[in-house]
Structure formats: C-alpha cells, structure tokens
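Given as structure tokens, the chain that follows is alone and in the form predicted alone.
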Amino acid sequence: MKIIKNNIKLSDFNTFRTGGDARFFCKVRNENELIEAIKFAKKNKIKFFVIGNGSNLLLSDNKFGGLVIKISIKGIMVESKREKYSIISTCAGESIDGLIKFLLKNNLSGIENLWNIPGTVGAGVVQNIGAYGVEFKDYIDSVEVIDAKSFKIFTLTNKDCKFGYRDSVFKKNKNLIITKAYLKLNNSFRPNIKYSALKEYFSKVKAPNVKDIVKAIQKIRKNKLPNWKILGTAGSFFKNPIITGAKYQKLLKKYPNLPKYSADKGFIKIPLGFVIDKICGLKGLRVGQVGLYEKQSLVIVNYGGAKYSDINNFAKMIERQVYKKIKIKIEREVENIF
C-alpha cells in the first residue's frame, strides 16, 4: 500500500512527546484510504490504533507492532441555514481552531469557548472536549462513522453517542471511527461568560462580541496553561471528580474551603486542582523531568526527555496522594496507549 510507512517514531505525533516506533503508520485523507488501511491491518493480522493530533495521549515507549492510523480527512461546509441556527459539516481531521475560524468567518457561534484546544474534531467528539463552560456535545447534531468490523458508513445521533463528562460511546467501542461531525450552531451570537475566569475578565465589559471572547480565552489559557509547542503536555491529565452530595458534605467538614460546582443528576463536581494544591500540598511538584505545571495542577508536564514510565509513575503517585487525603479514586482524562 502506498500510504503505509514503516518504523515511524510516534513521539513526533503526540504533544506529550513519548512513544516508541510504530511498525506501520499511515495518514488517511478520505474514507476509502481509511477502509484500505483497516483492511491492511486485518489482512496482516495486526492491531491498529487511530489518532488525531495526539493531544490527549500518553504513548508507551515500547515498539508498537501494529498500524497507527492518523486521521487527516479535511473539509468544512455550511450544510443548511434556518432562522436561528445553521448545520455545518466538518471532517474529523480538521483542527478545533480551524473549525472555529470557519465559524467566525461565517458569523456562526456556540463553540468559541473551545478556542486553543490543540486537538482535531474527531478526537474532540470522542473526548467530548469542554472548556470555559462549553462542552462539544451541546452542539453536535450527529456523527458519521465507519464501522471497522463491517466497513459500513452510517450516522449516529447525538443521543446515540452517549456523551458524558469527557466520555462517549467511542471510548468503549473502538471499532466506530469518526469521519465527520454535523454541528448545530447559532446564527446570532450569545456570549457564554458564566465561567469564573471569563466573568472576571469581562466584569467591566457590557457586551463582548465573539472575537472578544476568543481573545480573552487565548489570553487566559496562555496565563494558565503551558505552551504545548514548547513543553510536552496533554493539557488536563485528570478529570475533576464527580461525587454525591453526601460525600461532599463529609469532605466539607474536614476541608471547609472545598469549592463545588453543580453536575448532572444532582451530583457535585469538585475542582481537583484545589485538592492537589491546597489539600495534598503538591502544587508545582516536580520529579526529574516530570512535574505538575505551577499554574494548573491538573496539568502534568514533560520538561524534556521524560519517558512514558516516568510520566505514568508520576501520575500514579498523584492518584495515591489524592486517595490518601479524600478517599476518591481519580480518573485520567489522558488515554494510556499500548
């Protein structure tokens, strides 16, 4: 196959900069190439793994004996316009920032709070990315997928995707490979500045426009998060725990300043960054070339040369410390692969 390459270094294809060589690697630019790649893996009886920009992965440094498929399918267009909203289609290989630029150009809004997330649309759907009070699922109308078992192309509704907090059906069923997403966007701008950092930023601005929001988020992210082009990172490494009201009240007796946020079905979300910083006392902790970013403790950073095992062991240590203090097993946002 022309699109298949041999022995490709995977550290060049993820933002944590870990990973050994892949025995086979390819970039697919359309559905036919994707099907061709999957058939290659099946014919050779090897495993395959699909990636976008690799911005939410922690890859093992061992050699992967299978096929890594990078989704590079591109294309965005307005499918239909109605009085209050428009439906746009975006291929899975488009970047989130590229999608938002398209929306700004076409006077559409809704997901601008996701600006500067360094992932692709397909991976964003899988992860149900969220930032500054917005989740991707709230604007996804449907998703086009290829079933790696049957090679059939079909469409899943928003409900079919079973979205949750940084979760979806695609995390459980790896045979469903996203090729395109259909989004329902607003024709008129409605600013979403309920998130505390945005509320503070715009405290003296009465009517921010969509470009103001994008500029604000870029500035806030720059001040809060590491530059993934300079430091190895996958952004927030852990999920914020979601607990019952009873569990929160129990914790509150011991830690009176513990903040809370409402979650679905009456549950409560607690900020893990606060727990790591204030309760565990681990702010800015560094072990060798791995550490917690000093401005955001949900973020683990590879300062240069750290291996998969270094980062994984560091993360396990954080997990143990959190459990020791609040008796909650925290979950990772980042996927461990191979």
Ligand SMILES: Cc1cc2nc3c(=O)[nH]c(=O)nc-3n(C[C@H](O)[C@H](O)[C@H](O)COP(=O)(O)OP(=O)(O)OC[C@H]3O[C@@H](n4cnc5c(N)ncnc54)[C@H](O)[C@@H]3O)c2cc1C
Contents of the next structure:
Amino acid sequence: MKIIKNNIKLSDFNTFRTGGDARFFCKVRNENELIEAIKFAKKNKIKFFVIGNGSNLLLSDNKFGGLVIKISIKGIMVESKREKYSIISTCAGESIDGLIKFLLKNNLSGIENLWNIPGTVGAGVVQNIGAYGVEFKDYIDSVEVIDAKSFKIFTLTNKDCKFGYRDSVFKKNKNLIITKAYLKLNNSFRPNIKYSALKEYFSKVKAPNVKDIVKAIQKIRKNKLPNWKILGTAGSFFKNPIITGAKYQKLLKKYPNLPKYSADKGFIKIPLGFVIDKICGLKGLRVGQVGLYEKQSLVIVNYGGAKYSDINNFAKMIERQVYKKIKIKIEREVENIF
Ligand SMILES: Cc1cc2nc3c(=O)[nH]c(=O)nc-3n(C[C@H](O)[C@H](O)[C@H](O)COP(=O)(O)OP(=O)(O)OC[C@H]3O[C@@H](n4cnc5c(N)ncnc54)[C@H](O)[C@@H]3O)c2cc1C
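Taking the form predicted alone as the starting point, write out the structure of the form predicted together with the named molecule.
What follows is the whole complex; the chain from before opens it.
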C-alpha cells in the first residue's frame, strides 16, 4: 500500500463531486494494509476516514488534514451450500452490482432488487441499503470487522449490527471498519415484486425470472433517478419520515391524500417526496446549480460546480420548509463530512 501525500482532490472520489483536498490518501486492498493505514494515522496524530465509492457523502470543501482510506478489499466466494440457502462471503470493497452479478452466475437470489445502487458492500452494511421492498439486513448473516482502536478482528452477528431503516451500529461506532460480510442467499428464486413500481411493471408477466427483475429495476431506476456518472448526486438525500399513527391521523385531516406505508413496531412511514412536491409545493425547485431532481424530490442534484455550502444550505432550506408545513424534523440519509 502506498500512502499518497500530495493533496488529493476528494471531489474525484464522491458522486456529489464536492470536497476539498485530503492531505493523505490511500487505497487498501487487504486487512493488513487497512491496519497499516490506521497505524500511519495514529502515529502522525491525524484523523482518518474510510470511504467506499463515495455515493452517500456530502463532503466539505475545506481541506481535510487527515488520511482518507478507500476500502478496495476485493473477493467473493460461495462458502457453503445447504438445501435451501447458501452462505457466500464478500469483501467490503466489492460493488453491490458486482456482488449481484456473481449471485446471478451462481443461481443465488434475494438481493437482486438492490441492483444499480452505486455503493460498496461495506457501506451497504453500514447504511442497511434498501430498494424496491428489499433491505440488505435481511440477507446478512454476519460481518467481519477490524476495531480501529484495539486492532482486534472479530465477527458481529446480524443481531449485533442493530440494523434499522438506513441505520446500523456502524453509524454510531466509527471505529468498526467492515472488511467482509457473510450473506445467506436463496438457492431457489422467489420474485419479490410487492413494491408498487415492480407490481405495475410485472402486471402482465406471470413468473418473472431473476434476470427480468434486474432488467425491470434498471429501467425503473433510469426513469426515476439521475445518472450519477453525469450529474452530481448521492441518491435520496433525506429519509422518509417515520411517525406515530396519531401524528399520521392529524396530518390526514389537513392533507387527505397523504399516502402511508407500514413501518416497524406499528409506526407509519410517509413518502417525503409527496410532502415536498404536493404539500410544500417545491417540486423541481432549483437554486443556482443545486436542485431537487424533477422526477424524485428526495434526490438533490449538483448540476455542476455547486459547492458543499450551496448543497448544504439548499438542504437546510428544504428541511425548514417541511418543518413549517408538517412540523416534522426530517433526517438526512446522506452523511455530512468534515
Ligand atoms: C444515484 C444513486 C442512487 C442511490 N440509490 C440508493 C438506493 O436505492 N438505496 C440506498 O439505500 N442507497 C442508495 N444510494 C446511496 C448510496 O449508494 C448507498 O448509501 C451506498 O451504500 C453507499 O456506498 P459507498 O460505497 O458509496 O459508501 P460511501 O459513500 O463511500 O460511505 C458511506 C459511509 O459508509 C462508511 N463506510 C464505507 N465503507 C466502510 C467500511 N468498509 N466499514 C465501515 N464504514 C464504511 C463511510 O465512512 C461513510 O460513513 C444511491 C446513491 C446514488 C448516487
């Protein structure tokens, strides 16, 4: 591993394309290199921060005087096969699409609805990524981590990870760095097309196969989301609010068309896109080079050259508008850094 000391432009390493220079930067390809990099940071008394593909970050344009460690640990394999399921191991630096391609080749299924999420496996665990009715947590058996404080390597079970809606223990404890995940995948394919967009897409197809699902998701996402290779974005900027039944009933009196989805423990999830578009009347709002993506209001777009502060201020303005209308403090899905 080589620690690069020449101020590296972080805007090249995240999909929002903001960020100042990092004083130190490295890519780690295995556990030993990761430990070496953390030791370098500790020895030099500087902060460190790990990234995957940088697709869930809003980076400050200030210079980062520490070390950015890009997790590039690769490798996927089938570990064991039982009657109904198989256990596979995947290193943290594998892309989600690369993992799904591997599963398709090995006739394994379960997470195909997560197709086209532009992140890595490690961050997918941190974030408990989800799309089209599937959450990563439902297929995670255990996770291997390195504790950056003690350098101990250990395994966390699915329960230890304390997964929630775009949440896990790793968001609270930044010392736990994921190196590998063990997933439990189905040997036989059962399509998960309960999500409304998929239900509609497959209304005329009786028994879609796994490749049909991937194709459908690719099409649906293409129509709904910006192409992150062309426009700066980190996907959904905000989480959909989760509220009590009583709060929902109160809102319903004022906004009779407000949709709802059931969430864990009897709570209700409301679509923030609807709130932004229909209740706040902000659909497609643009201020300078920052805006809400016209086909999906949860997505903020950097149309080119927007700074961290432009995006952050724009997001704050949306947060204020939503609070003003429905008295809910919305949370960000995207992480503000430095
Ligand atoms: C166009 C677009 C569409 C998207 N669609 C979806 C979607 O449908 N569903 C969804 O859930 N998300 C979606 N996202 C968000 C994003 O892709 C996910 O959150 C993804 O998991 C981020 O992965 P990453 O590798 O880019 O992580 P990064 O952005 O690099 O990092 C995210 C966080 O994870 C931490 N991290 C990274 N690797 C590790 C590791 N190995 N160990 C510990 N911590 C680590 C980082 O420190 C940081 O805190 C979308 C983003 C874009 C741009």
